[in-house]
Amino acid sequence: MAPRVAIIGAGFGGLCMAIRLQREGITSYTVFEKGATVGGTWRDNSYPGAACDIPSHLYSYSFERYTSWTRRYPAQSEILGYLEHCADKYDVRRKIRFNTEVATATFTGTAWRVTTRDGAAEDFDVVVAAVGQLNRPHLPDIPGMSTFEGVAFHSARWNHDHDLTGRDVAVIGTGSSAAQFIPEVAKRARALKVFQRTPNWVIPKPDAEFGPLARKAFRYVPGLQRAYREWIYRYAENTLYPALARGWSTDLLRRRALAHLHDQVKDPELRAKLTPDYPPGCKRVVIDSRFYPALTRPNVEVVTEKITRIAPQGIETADGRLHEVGTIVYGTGFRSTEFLVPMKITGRGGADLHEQWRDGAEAYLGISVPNFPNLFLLYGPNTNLGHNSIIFMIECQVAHIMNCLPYLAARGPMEVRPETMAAWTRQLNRAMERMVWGAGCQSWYKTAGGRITNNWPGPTTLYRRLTARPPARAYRFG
């Protein structure tokens, strides 16, 4: 008998899981999606200039050859269109309950009882949490935020009804999202003040449009699209990963970033503000070619003084200056280390997942957690990448879960062994010691206590091998 599977989330992870089940003839699944359509973060992040910094042919499923990409790096609308296409092509949309948010999931001893915000409850054999890491906006804790008399919003909840043309605007934050929307805001605003806490390393984005000839070649030349995808993957694995592991390409990345900065920012004072004092890769490297030119516009000011409070008319900084603005855009990222929040997940014997994770989230392969039988995570702890496509990792995780299903069907509920989890944690900690993320900078990769809970410290080829191993020895049953 096929297992009843609950999938939470209809972004890249949830759709991949649903499609794989559908292709294997398992139709006893339900996808719970809190939004009105598929897409996850690519539905929510609709700010001007939103795009991916991974090439389109790699930032897509390996099993879905797609010939409609118009650019080397896809815009938000194209990614969302791709996910809509996949949901329809593989006939999984009819299995999605939209506008339905999961509140709790409780293991009863034989099944998982999933309860939604409206109080409805249903039992499943398996729960697959595919809510991602970048879905809950982070707002900074700045005194006076509620007193601001203008319009304020987070970039992931963009206010499209508020026209920025001719306005005085402040942007707080200079990470990857801000680097994409700042050039668009700068073109519209009368004056733009960019508040930077810490500068980011920035490398150019070699974006280009696929012309008619290239698109025809991808469509009709056998093997071309797969070969192009493989080339991108190997380049990222063999050149970018070593820089994060403090290997041979570390200096190459630094020199490339500094050359980009010197080429695009001629003012030495501004250039000094934008030069990081930590190693490249410690924080997420920004890949963008329009960010620096936007900061050099005459209507743009980069402010590095610490923000002391938000006032009714604007933002006050430590030098006593009031920066009067009518709009504040928070480009301050996401609550990335709070995995599965705000859902309440209760496992065997009443174990509370968030209490178990009080010192930082952890999971075997980023997928399974002791005391939580038949609960699997997609894009879970320590599976984020700083150098390659997360879609690769998600496909590895889905394959692992599919390998688990026959075992739990034959032998009952399965959960990762505590000793397996302990050994996994030791291996991760040893691997983390060589990575640049621990170099002292603040980043969304870390908890407040400094534990790196988000990133995978190895090559993706290693992760594929580990997730492909038969799961029986790592789990206990019953």
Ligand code: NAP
Second form
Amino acid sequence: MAPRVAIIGAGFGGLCMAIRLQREGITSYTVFEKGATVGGTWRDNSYPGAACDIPSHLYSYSFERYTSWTRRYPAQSEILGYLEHCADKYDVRRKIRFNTEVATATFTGTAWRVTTRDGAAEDFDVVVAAVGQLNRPHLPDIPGMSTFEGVAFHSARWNHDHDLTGRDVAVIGTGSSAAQFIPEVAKRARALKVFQRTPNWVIPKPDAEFGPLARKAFRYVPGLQRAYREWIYRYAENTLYPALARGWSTDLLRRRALAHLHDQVKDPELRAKLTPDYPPGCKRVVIDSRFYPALTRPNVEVVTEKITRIAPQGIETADGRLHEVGTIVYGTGFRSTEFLVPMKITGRGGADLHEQWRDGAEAYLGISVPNFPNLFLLYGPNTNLGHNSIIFMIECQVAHIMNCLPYLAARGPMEVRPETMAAWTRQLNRAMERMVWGAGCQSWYKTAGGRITNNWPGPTTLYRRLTARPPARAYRFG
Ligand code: NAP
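Please could you give me the other form, the form predicted together with this ligand, since above is the form predicted alone?
Complete assembly follows, chain above in first position.
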């Protein structure tokens, strides 16, 4: 009998899992989705200017080539359209329970009991958690935040009812999200103050619309989409990855970013503010061509003084200035190291997943956790990339889980062996040593204790090989 599979989340990961099951003829699955539509992070992040800095043809499933991409880098609305298209084409939408948030998952010895916030409970053989790494907004802990008398919101919960035209606005944060919405806010606001704590390395995003000829070619020339995708993938793997591994392209990346800064920012004082003092790639490199020009507008000021307090009328900085604003946008990122929070996941013998992960989340292949049989994670610990498409990683993970299903169906619940997990962690730590992420910067890749729990330190080709290995030796059964 086919296993009963609970999938948590209907973003890129959850949909991929559902589609693979559906295509293999396994229909005994349910997708639990807390929101009202598919899309996950691409549904939540609807801020003006939201787009992806990975090219459209690579930021999509390998099995579902798409002829509707209108530009090299997809806008958020296009990605959502793509995911809606996939949900319909593969007929998985009817298996999704929308507005249904999973509260707990408990292993009973033979099955997983999944309960939802509305109090319902159901048993499954397998749980696939596909909730992503960037699903819970991080709001900073700045004194006085609650006293602010204007309108404040986080970039992933954009207040579309609040028109910014003619207003005095503050943006806190200058990561990839802020870099995308700052140009849009700057166009509308009367005055915009950008509060930057740490500058980022920024490289250009060579975006362009596909002309009618290119779109026709992608539609009608056999193999063109596949070849284009392969080329982008290889390019990222062979030029960007070595920069993150402190290899041959490290200096190239730095020079590219500095040249971009010099091209776009002529004022030496502003340029100095925007020049990072840590190696490129240590924090996620921002890929954007509109960010710097927005910062040079006459109505925009980049403030680098430390924020000391939020006052009813605005933001106070360490130099004693009060920056009066009526709107604060928090572009302050996500609670990225708190994997699977706020769900309560209880494994064999009452093991609590978050207790087990108190020093940082870890999982074999980023997928399986000792003491949690038949629980699989998509985009789990140490599977994020700083250089290539996460969809590639998700497809590797889904393939691994599909390989596991016949084993667990035949031999009972499967759980990664403790010695496999220990060897995995050792190898991961060793590989991590050469990566640039440890080079003296703070980032969302790390826990407060400095452990890098989010990123995959190898080439993605290696990850594909490791996840494709037959699973029997890594797991124990029953
Ligand atoms: P982020 O990269 O974590 O950036 C958060 C920003 O807020 C940083 O500039 C940070 O400064 C600042 N910040 C946080 N707390 C602060 C405080 N208390 N005071 C002052 N500043 C504070 O978050 P994000 O921009 O939302 O991006 C997160 C990730 O989402 C990206 O790295 C990327 O992987 C993904 N993303 C991808 C795309 C895409 O096109 N593919 C687009 C958007 C986002 P510090 O640097 O000093 O900590």
